[in-house]
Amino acid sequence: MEYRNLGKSGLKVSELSFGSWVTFVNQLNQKSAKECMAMAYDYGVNFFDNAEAYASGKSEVLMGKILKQLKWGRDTYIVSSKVFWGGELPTQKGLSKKHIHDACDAALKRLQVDYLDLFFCHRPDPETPILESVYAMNDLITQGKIMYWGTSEWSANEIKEAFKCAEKYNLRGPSMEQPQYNILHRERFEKEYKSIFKKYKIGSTIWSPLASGILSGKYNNGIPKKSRFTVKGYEWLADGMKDLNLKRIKKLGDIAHSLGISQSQLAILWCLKNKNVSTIILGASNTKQLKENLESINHYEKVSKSAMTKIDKLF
């Protein structure tokens, strides 16, 4: 495993990380989730991603129990949470100072840790001034409850505004953005965020490198019964299949085969080739799947400029 700085910070994150979205509680019980986390850690993964919204907080509870059982040194791993969707009441959602503080305290209890390494604004909140959210995050840093804060799926203009607020009032701006980024979903990351990466040297913790499994090739002949597309509450993921050109996905498999790697590994390595990617968050519903994706780091050199050009022409 190689490690990259999280943007211009001194924090080293593993190139591949492990997240709990969809899988924890919904597809993985405590035993299987523990096996996946232990495997990831053994491969050198040091970042484990979570959020208050995942399984309505139960995902963090599960991860917290596992962290206690595994007894890793707190200085050997990075754990995150995200704030936005905490509940149905007006004070339980959004990015107000109150909810940001309440969400952080709740995440600390669920994860059973003294501080969060990374804390994300899970989505932009048009009903709360960005300055208020920036102040709230800085308060948490001062209190020692979080180390770094970031955004997730914010527009470039919203991120710029956060930095303007931080600069004007001598506060710390976001250290990272967590966007979706993969072969099928690249417009925002590569074009809209281009100036953000250049000017602010912000890091990125990208999610869905396999486009929820589409790029793995396992959906080429339809949606399997136990896929995340069939998990209650996540049926919307299947919408991405409607206008999909499966012929191109299959051709991606041909490129992977010619390189001697799996289609999933090729899709992951394609993301890793982008210098603005700090870490790729992997999700897995079993250890076999996770092992295959983690093994992609052993084939980095196989994905040459020629292979990247072929993929760009294909998509």
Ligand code: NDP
Given for the second form:
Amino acid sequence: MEYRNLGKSGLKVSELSFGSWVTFVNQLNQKSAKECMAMAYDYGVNFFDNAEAYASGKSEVLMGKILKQLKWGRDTYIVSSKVFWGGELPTQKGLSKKHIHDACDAALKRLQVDYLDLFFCHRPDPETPILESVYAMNDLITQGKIMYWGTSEWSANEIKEAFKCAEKYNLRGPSMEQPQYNILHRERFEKEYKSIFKKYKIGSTIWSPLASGILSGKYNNGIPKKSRFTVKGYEWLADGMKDLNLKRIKKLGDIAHSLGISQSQLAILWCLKNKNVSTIILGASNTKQLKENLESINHYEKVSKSAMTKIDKLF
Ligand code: NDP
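Which structure goes with the form predicted together with this ligand, now that we have seen the form predicted alone?
And the full complex, kicking off with our chain again.
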């Protein structure tokens, strides 16, 4: 496993990390989630991603129990949470100073840790001034409750605004963004954020490297019974298939085959080739998938420039 600096910060984050969206609680119980976390850690993964919204807080409870059981030194791993979708009441959501502080305290309790390494604004909140959220995040850093704060799916302009506020009032600006980035979703990361990466040198913790599994090729012949798109409450994800050109996904499989790696590994390595990516957050509903995905790091060199060009042409 290689470790990349999270943007211009000194934090070394493993190039592959592990997240809990959909899987924890819905597909993985305490035993199987623990096996996945232990396997990831043994491969050198040091970052585990979570959010107040995942399984309505239960994903953090589960991860907290597992962290306790595994007894890893607190200085050996990075754990995150995200604030935005906390609850139904007006005070339980968004990025007001109040909700940011409440969400952080609740995440610390659920995860059973003294501080969060990374704390994300899960989405932009048009109803709260950006300066208020920047102040709240800065407070949490000063209080020692979080180490770094970041954004997730904010526009480049919103991120710039956060930096302007931080500079004007001498506050800490965001250290990282968490966007979707994969072969099917490139526009924002590669074009819109270009100036952000250049000017502010923020890190990125990218999500859904397999586009929720589509890039593994598992949906090429319809929706398999035991897959994410059949998990109760997540059927809407199948909408992502509507405009999908399956021929291209199949051809991606041919490229992977010619390189002697799996289609999932190729999709992951394609993301890893981009130096603006600090870490790729993997998702997996079992240890077999996770092992395959983690093993991709052993094939980095196989994905040559010509293979990357072929993929670019294909998509
Ligand atoms: P992926 O796009 O990699 O999707 C993971 C899913 O794909 C698995 O749960 C599994 O689903 C399937 N899969 C994974 N590996 C394989 C394989 N080798 N072969 C076949 N199928 C496979 O990542 P996620 O969408 O899970 O995102 C990763 C993490 O990113 C999340 O856990 C979360 O931490 C973060 N995230 C952040 C968001 C944000 O807004 N900030 C939004 C979404 C995610 P199954 O077996 O059920 O079909």
